[in-house]
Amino acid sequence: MAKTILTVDDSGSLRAMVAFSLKAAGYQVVEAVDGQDGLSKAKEKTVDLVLTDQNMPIMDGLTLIRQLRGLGSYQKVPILMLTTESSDEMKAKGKAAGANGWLVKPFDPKRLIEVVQKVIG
């Protein structure tokens, strides 16, 4: 059974690119338009990995990560930030919130798949 990845980003074109890359590598993808939508979809079905942007309306990525880590079913699920934010300060905030890794946009689809495979197989 294919592993499922939740991708959370307010950019439709970026979500489509990420989803296309992940599906081509054999993963199932659930898409969410912002942190609140991501949290709702995560509660509906526990996924194997969460990829989230930081800067989104309604609920940002760090808030989403903290909310997910508060759920029993997401305490050990890997969460990666995929964002334009690359400062050491923001990475430290991500790590403190519970992020397991960080990828900077624009992303290389091949590198994305390499990281995902390393994290969840």
Second form
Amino acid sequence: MAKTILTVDDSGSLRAMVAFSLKAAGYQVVEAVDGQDGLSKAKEKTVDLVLTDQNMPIMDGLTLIRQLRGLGSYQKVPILMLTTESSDEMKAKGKAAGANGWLVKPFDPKRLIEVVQKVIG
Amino acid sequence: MNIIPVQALKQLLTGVSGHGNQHLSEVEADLQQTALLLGEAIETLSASFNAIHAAVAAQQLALDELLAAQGVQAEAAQPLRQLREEIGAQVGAAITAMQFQDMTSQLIGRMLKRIDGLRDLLAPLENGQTAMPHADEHEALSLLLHNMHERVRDKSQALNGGLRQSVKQQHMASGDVELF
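Return the form predicted in complex with its partner chain of this protein as a structure block, the form predicted alone having already been given.
Every chain and every other molecule in the complex is listed next, the one we just looked at coming first.
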């Protein structure tokens, strides 16, 4: 059965490209438009991996990660940040919040799939 | 020493504020139009990209079936395999490049916030007109400039503090990956 990945980003075009790349590699994709939407969709169905942006309206990526890590079902689910942010300070905040990795935009689809496969197979 | 009359200075500052606001509105409108055009462009590009990809995938499938039906040797089909790999690489490059809109919209959003802040920053120049006491010209002038300087400085600091730079990319090559 195909693994499910939740992609959270307020940019519709970015979500579409992430979904295109993941689906082409055989993954199921659930999309969310911001952290709040992501949290809501994550609660509906536990996914195998969360790929989230940082800067979003309503709820940002770091807050989403902290909220997810507070849920019993998401304590061990891999969470990757996919963001334009590239500073060491932000990466440290992501790691402290519970992120398992940091991908700086723009992403290369081949590289994205390699990372996803490494994290969830 | 000649001192500029306070009333004339107020008029000058009000003029600076008015013209500044007018130009900021023009820049704001241009940026909003740019964001609109970029948004429409990425929608069209994405739709065309998906349609081309679907067509190429169908074509490749049809070719595979044709080659199998004709009993074509694997070696003879090698050029087609190379073309398929080349198409795959170009699709990947296109996906990376099409992420421009996500970054430009963040940059434009930051510029629009700065314009709002600049408009707010110019306001003390205009507002100074009503805040002035009619006292000695020199004393009044000093007070006017001192008050304006402080308000402009405070608003400028607040503006800088509220506008963090989240997009530092200078080109469209793919970014770093780090697993913790």
